[in-house]
Amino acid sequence: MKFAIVVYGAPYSHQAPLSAFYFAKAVLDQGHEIYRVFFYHDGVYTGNEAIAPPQDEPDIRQMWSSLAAANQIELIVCIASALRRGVLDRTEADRYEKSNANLDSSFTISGLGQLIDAGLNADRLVTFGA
């Protein structure tokens, strides 16, 4: 079976993200897909390389990263809400003229085409936080 995954919540305020991660997990574990994970609202904090735990924490974008670079899974985040968060690529930053980018690299930033793609495509779209 195929699953797209969409997380709303924003890593250490809410629980959607770890709880997202772990249902990939055990979704990949089981021998199913993951077509794509997609980061709406607070979600696309998730992709933030500037947050930085305590070391009795775990690192929900690190655990994210490797997930998907073990198992060739797209991390997206959405442009609209990246952008009000101030979560920006390159390309991003350079666009409004900002100094620094902040998004992890195991992360895109694209639109919610994504999003409607992911729900096409996908057996089943899952979704985290509200």
Second form
Amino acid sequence: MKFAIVVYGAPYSHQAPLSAFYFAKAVLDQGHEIYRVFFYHDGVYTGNEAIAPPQDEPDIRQMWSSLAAANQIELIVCIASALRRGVLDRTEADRYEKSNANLDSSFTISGLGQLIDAGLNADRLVTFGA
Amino acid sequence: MKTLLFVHTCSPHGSIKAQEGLDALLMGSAFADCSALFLGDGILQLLKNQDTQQTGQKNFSLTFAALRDYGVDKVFCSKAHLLSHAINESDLVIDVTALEDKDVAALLASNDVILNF
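The structure above corresponds to the form predicted alone; please provide the structure of the form predicted in complex with the partner chain.
Now the complete complex, all chains and molecules, led by this one.
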């Protein structure tokens, strides 16, 4: 079965990015496919490379990044949510004349159409942090 | 083609979730058959005469009037939640079909994909 995962909550503030991660792992472990992970609302902070958690806490961005690399999973950050929260890739940082780009390279900025597409094309859309 | 139901449950200005939910609905309407359901405090998003000037928030309630132009003409709310919030249908910025609880359940069951905001 193809699963789409949607994350609304911010890491270290909300359980959503971690619960979504463990769900994604379970989906893969059971032989299913992940169609896409879409980060919306405060969920976009999950891709913020500048987050530096204490050593005794999980590195949530790194966990997603490794899972995505090992399984070729698309991690999409909503552009509208990301821009107003200061999560920028190099292209957007240049476009808005900001000095810092801070989006982890495992994540891709794209539009809300990717959320709708995930809803239409995955067998199940599962939202965390609604 | 699958049908999408956008369920809005947040009050309008305490967080941006309501506004970003409306953004998602507008985007969805470009691709698919979309309906909207307002439950609980989500009904407050539809109140007429919202004035956000003193809060510094964007008054996105004005955008609901455009839903019909986007092809979203199936907009529902819970009749029980209108009552519990002491709101009349005439207090709302757009025409909304108020549903009994059993019809809310049927609406949720009849759509292929549900997005919660």
